[in-house]
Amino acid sequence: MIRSGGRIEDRVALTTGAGRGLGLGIARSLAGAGFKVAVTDIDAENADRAASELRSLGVDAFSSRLDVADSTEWKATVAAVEKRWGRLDVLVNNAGISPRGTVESTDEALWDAVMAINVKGAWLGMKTALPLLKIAHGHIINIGSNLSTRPARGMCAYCSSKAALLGLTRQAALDLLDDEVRCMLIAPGWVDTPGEREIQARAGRPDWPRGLRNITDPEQVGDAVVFLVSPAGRRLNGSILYLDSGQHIVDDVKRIYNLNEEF
């Protein structure tokens, strides 16, 4: 029995950063599972294109520009979801940035930007969507990283933000236990997205991920979201689900991805 009530095709999901890449893959998986989908992104054109793609496949979807660090935009977006569908069952906090920088080289503006998007944005989404999620006994899925629990060279603000997101996930799971709203974090490793390809190209690897194995694709992350919000995942709460082919348990990334050079 689905605790949120109703058939799965009656249920509604909102995904942030869904204009392309990982967020779009998640939106596609939710749509394929029968969800109505609100596609949000700070890039309104990308959000519009993504929602149009879903509608062309017969999915009930709409798009909204959303700067996740802005509480006013969150309120407007959640209000639009409520007006259109009258409910919200799943919130996926996917929007995030991953700039490089060490403790020494990261400046205050960069630190603040990463924390605003990667952590504050997720908290604002939870806070704003909770009235609807409580009614639905819904689900919050935060998209973290396997770096939520381990450091990586030159990624000070990013790793710190993902560790904070894991803490927020666990806190929300506890705070919302009596409301029957579950909160989980998915921790991918490398995901093949346009954004990651751009990062790798700037680092001198324009053909990434050619030659590598065990790279995750966005729809696989989306399938994990669908699992967590399905009856099969109903006993998972406050959990971290790693999708990194085991990278988080080994010291040498080459063992997982078959790298021939240092990354």
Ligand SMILES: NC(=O)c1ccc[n+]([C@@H]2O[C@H](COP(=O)([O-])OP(=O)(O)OC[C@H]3O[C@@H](n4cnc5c(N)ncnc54)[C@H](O)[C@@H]3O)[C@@H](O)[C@H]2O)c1
Contents of the next structure:
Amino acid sequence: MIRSGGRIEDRVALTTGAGRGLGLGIARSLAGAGFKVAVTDIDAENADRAASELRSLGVDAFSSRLDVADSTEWKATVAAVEKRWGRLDVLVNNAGISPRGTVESTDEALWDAVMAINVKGAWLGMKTALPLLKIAHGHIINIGSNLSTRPARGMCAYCSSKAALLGLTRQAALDLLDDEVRCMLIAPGWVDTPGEREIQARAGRPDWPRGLRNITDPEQVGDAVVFLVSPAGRRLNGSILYLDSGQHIVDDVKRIYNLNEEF
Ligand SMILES: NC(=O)c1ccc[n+]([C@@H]2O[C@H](COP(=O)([O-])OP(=O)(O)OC[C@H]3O[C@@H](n4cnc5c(N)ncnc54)[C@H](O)[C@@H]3O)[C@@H](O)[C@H]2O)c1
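Can you swap the form predicted on its own for the form predicted in complex with this ligand?
And the full complex, kicking off with our chain again.
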């Protein structure tokens, strides 16, 4: 088993939900920084395509179908990473869903699905990957949201799940202090991804994000991941890193995004 430190090109990262969107941006940034990358997604075809793209750029990458809510699939994926590279330095729990619903309109099946993917999935990932992360003195990066620390109208299960993910992040940072495994949460505002475009189109905004400002690119989130796992990020642990142009400290979302309509 190889300990962490030394050359970045020896280091290995696994990202969930990396077949498209924010997870793909994170995989690209980590690959660009020299990491070997395991690209996982419940959508095996997209994961394959993403890993092929990285390989065509000379990156050592492989793909694996992984439903983050399934502990058996986690075990198989982490075993495949260990077999291929013998180590894991960075786990990025990115996979998530954001269906709409108020406290009243959210049904039990929707609540369970959101919690299973957005919260349990991250916990299963860290639990399964821990033996390797401990050896590497590695990092766990959870992708929360600026809605980890504030509510949003009609997003009951989502906001609850992202707040729980922040709690899990802090708990993991504490539990793993002596193992020198650090755990952080990135809290983006709006990121231009296929998933967010689909959500906005369903809400009657087919042109989203045209005309808006301060929209984050998936690769910018990826660059934040690279920072957190670099020596420059060494003093951050159990922290929340907002990437939302300050949305979490203003009471007027429209001011951030130059949005004219009610939201
Ligand atoms: N886009 C935004 O504005 C935004 C803002 C803040 C936080 N986030 C968070 O970023 C993450 C990614 O969002 P996105 O916008 O890229 O969404 P997306 O829908 O574009 O991509 C999500 C990916 O996750 C995969 N996925 C879904 N369920 C899965 C499961 N059970 N197991 C494994 N993979 C699964 C999908 O197949 C897809 O490839 C989510 O956690 C989301 O909450 C997004």
